[in-house]
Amino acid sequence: MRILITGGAGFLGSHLCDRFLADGHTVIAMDNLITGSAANIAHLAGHERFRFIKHDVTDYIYVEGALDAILHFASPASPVDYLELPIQTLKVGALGTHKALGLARATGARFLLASTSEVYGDPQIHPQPESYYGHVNPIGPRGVYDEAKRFAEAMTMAYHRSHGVATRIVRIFNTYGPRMRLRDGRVVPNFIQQALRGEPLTVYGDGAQTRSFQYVDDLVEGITRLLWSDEVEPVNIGNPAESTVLAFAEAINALTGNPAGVVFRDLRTRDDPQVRQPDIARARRVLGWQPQIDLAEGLRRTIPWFRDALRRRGELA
């Protein structure tokens, strides 16, 4: 097959590009490296069934000779990013999406979304199943990026219902994994490199606030599963093994052996979601897929990657 992945470079998008290369097909990365790195896909330098075009996909998008699959991952996904990036983001989930599924539709090539449990906002049925429409406060600071996801949502099963695209729609939780933005923002990075500094963990609120954190090999899995099924509505990838932020923060603290402990401050927003868990009975049902990593191991795959990357930057002995 021949794939292409928006925001190839991204975290997500860079191991699916290693995920599509491994499993012998021919990998289009597009990316305008506005939060993508370059040095998450420099490995695939070379690479004979690889290639990079820096592209911004609000723009018309034009890639030469046919496509099997377009995967749709370019986006800004963490609070720091949309919270700086705000039109920017709308403008990728809205016209970004309008130009993947064009190309789609021109080229006959089936059609994945990368959505969010963030289209379910701050939710009241939990856990949170397909089914639920979401809790989203669509004037907050963090409703550019769930509005503009719950509009990719709505646009690509138009073009489904409209024009016979072959669409897929993944709704992704909380996800970690080597390279993550060291100044991503979100809570795994924060903790970890915390840890790694021996200071003490930043917990906003009393940390009773959940998250279900999963790792990012059994999303890769997920989607792949998802890209190649015939399910066309929305599935939830995630892990349902919830946690508080505060057991979290304990964990990481004892994997790191950090002394430091935690320090509490306010919450930063009104509109953080105090709970978030997946259910994820549809992903096993229709895809026969579920988590197979739990918290202790992904860390363990994951704070190695951190600490070799603040040692490249000065920042770590």
Given for the second form:
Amino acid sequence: MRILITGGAGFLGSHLCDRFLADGHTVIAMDNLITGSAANIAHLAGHERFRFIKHDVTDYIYVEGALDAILHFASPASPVDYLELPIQTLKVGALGTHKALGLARATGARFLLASTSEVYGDPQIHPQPESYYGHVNPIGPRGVYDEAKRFAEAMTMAYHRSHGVATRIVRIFNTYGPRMRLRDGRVVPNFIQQALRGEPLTVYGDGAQTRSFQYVDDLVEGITRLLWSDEVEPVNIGNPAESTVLAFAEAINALTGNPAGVVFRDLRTRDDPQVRQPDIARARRVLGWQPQIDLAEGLRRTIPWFRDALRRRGELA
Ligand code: UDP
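So that was the form predicted on its own. Now I'd like the form predicted together with ligand UDP, please.
Let's see the whole complex now, leading with the same chain.
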């Protein structure tokens, strides 16, 4: 198969490139490198079935030759990033999704949209099943991301219904692993770097808000199964093991032997969802998927990557 991955130089996109190449496919990664990084795909340079195109997918997308699948992963995804890049975030979710769907229609490729648990907003139903319509503030700080992804889902379903495009929608819950940007501001990179430097971990608010963290390899497996399935309805892919942010900080301090504890920081400007946990009954049923890697194992695979990255930058002895 010949597969296009938009956002292919990002955290998730680059792991998908690796997976589809390992499965024997040809992969074209497209990225404008605003939040993606060439370093994430540097190891693929020269691979005979891999190609990189630097392009902003909010502009008309042209790819030579046939395509069997398009995975649309281009977007800022960290709250810090999309607060800094609100218009780009809206454009890539809206215009970028439209362009990528147009290419899918023209080439007959199947299309998979990277959607998000943020479509549920600050949820009033817990855990969140795909049937929940969500509780989103359109004009709040997160609205640029949440509404862009909600629009992207609507556009995807419109192309499916009006043009018969074979579409898939994955709603991705908090995911971590190697290749997260050191400065992307999300909780996993922040906490791991703080712990490795022996600094206190910055817990926002009182740390009672919850998240459910999945290791990137579990997500990649779920996305691969969804892409080759017939499921048109959105599918949550996440690890239901829920934890408060404070308990998560304590787990990282314990794993790294960091004696510096935590400090509490003001949360008010973030518009943070108070709870988040995926209901994965649909993924279990239609994909036979469930996460395999627990938090301790996932962190054991992630922390050494951050240690190496900090050492390469001369920021850690
Ligand atoms: N968080 C924190 N300290 C940090 C960064 C994040 O306590 O240094 C909290 C944040 O307030 C949120 C959770 O960790 O409740 C996850 O934040 P993240 O930015 O990773 O993604 P979100 O799930 O909010 O999209």
